[in-house]
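Next up: just one chain, as structure tokens, the form predicted on its own.
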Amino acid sequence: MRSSESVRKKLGQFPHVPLSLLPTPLYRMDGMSAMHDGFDLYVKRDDQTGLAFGGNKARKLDYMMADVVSQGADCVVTWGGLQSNWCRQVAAAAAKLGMRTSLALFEGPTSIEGYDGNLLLDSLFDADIRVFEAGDIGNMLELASVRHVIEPIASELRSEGMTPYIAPIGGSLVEGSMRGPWGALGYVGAAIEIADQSNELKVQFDSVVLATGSAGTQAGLLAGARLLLPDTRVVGISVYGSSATVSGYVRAIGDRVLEEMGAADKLQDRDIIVIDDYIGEGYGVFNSQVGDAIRTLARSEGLLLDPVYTGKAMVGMVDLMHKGYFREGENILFLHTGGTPALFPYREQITDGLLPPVVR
């Protein structure tokens, strides 16, 4: 196990922006851990990044954004679903440097009418934004399912005299334009949050939990733990593949990242939990459980979850405590990636019916 300034001191060596708030508050939920007696719940509040309504995504890009100014690139193409958390951040980051964005959004079965959350918030960041039905393009995480939409976008930019950077959805598979998984970098910086406010607070955390999509944060924070929490598991919750998916870019991602902090270890199986049992009938797709813990998080902590992400996440970290996978009396901390703006789209099922009427 390293000290967390030495992992700092290397951490550092790696050119980034500086777009996010560090570090986010970690405190014990008071209200959730009294309703599930025999365990200590915690929260790591990385929805309070700073950018553009935080979340996980501005840890990334502060060191994807270094690489798009290296580079010399004056525009960032990227892509997601139609109310992606990621494509929000990056147009908000690029707007930030004074960049240009073109942004891919994919629209599902599932897809709201209107400019309203992320979707509201890209046009106020006066993302290029073009809208494509999902159809059949497979797995989105992959620059080879959207290259036939990626690619033309990318050619028209350069035919107006642009150099685009073509990033990676997450920001950490080593595709298009990024050379390295410089996204997940930024959740090394996590783990070393982490550690040293477990030093404050004098606990030890067992387990961490988080919902896990494109991989990259579980990657950096997994790689992280390995440097500075080896007694702590990481377990992510997926939002949108298979557990043997995930898992695979897990490995791929936590491996350079190790490999670029001069780590000569690598993951091993016992490392990577990816759980995919809460998914439900799939990515973005909402369900009574999820507003369950969206407002049982609300009431009891004052805390806002999001519908795609944490919302599952959460209901996946206390099924998983009622099933005994964590042991009593194990302290358990939740990440917080964000997602926050995604309420709004999903007022409507997160409120079916239990409104009361206004009173005039």
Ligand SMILES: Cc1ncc(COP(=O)(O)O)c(C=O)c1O
The other form holds:
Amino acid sequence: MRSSESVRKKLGQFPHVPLSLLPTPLYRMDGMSAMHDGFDLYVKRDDQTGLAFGGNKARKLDYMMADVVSQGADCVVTWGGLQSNWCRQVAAAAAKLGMRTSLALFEGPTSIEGYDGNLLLDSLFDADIRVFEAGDIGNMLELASVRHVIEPIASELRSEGMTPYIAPIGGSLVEGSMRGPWGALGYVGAAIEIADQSNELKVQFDSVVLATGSAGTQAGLLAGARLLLPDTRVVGISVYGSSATVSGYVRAIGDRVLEEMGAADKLQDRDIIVIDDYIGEGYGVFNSQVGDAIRTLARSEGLLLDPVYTGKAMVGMVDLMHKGYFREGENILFLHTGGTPALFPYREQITDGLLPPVVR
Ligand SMILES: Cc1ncc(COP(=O)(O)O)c(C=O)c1O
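Follow the form predicted on its own with the form predicted in complex with this ligand, if you could.
Below, the chain from earlier opens the complete complex, with every other chain and molecule after it.
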């Protein structure tokens, strides 16, 4: 194990631009803990990273955007779902740094019905938005499946005299213009904060639970935890990929992060925990358990979850508590990764379309 000072120093050597507001708060969820006898439940508020309503992408962009600047690019090209949190925060980061963003947004599970949620915010940041039918694009995490859409956009920008930077979705897979796992490095920073906050609160976290998608958040956090929090397990609740697929990405990205951090060790099989039991009908497909989790957190903690990521991760965390996956007495930390702008486009499902009576 290393000291948080030495990890902080090493991380500080990587180029970064301060887009996120850090450290994010970490505190005990008293209402939720009271509802779950035998557990102390905490939350780390990475939904409060500041950039464009916050979320996990801000920490990633601190490092990735430094790479964009150092490559002399003036436009970021990236992709995601129609309600992508990643695309919204990229557009905000680029706007702040005086650059353009071109977004390829794929319909499904939400389809375009007007500007709402993240799509509205993308337009406020003046992103160049192009919407495509998802069709048969396969695994959207890899550039190979969307190259037919991304390359023509990049060529068009080059022909206009611009220098595009092709940013992989989620900002951590070493693809496109990115030569290192820069996004995931931001989550080593989160591990440092958790280690510091654990000391301040005098609480040792037995588990950290988070939503996992493109795996960079989990990989960076896990790499940081291996350096600083050796007794804390990191439990990823997948929102779309199978456990085997996401674990593969966590390993590939996490090992790259450890290498960049100058650590000799690699992630072990037992470190990588990805649970794929809570995807439900598919990525972004709402279900009643997610609705219940969103309402429960709102009503017990005044805390907003989102329907696509943190809602599903919370369903998983609570179910795993009930099933005895965590030991009695564990201190469990929920990493809130943001995504709350997507609450609005899901309004019909969340409320069952019921409006309050109008008193005339
Ligand atoms: C709100 C939210 N939580 C969690 C995640 C998962 O992060 P990662 O893609 O790094 O696994 C995402 C990614 O899109 C997200 O938007």
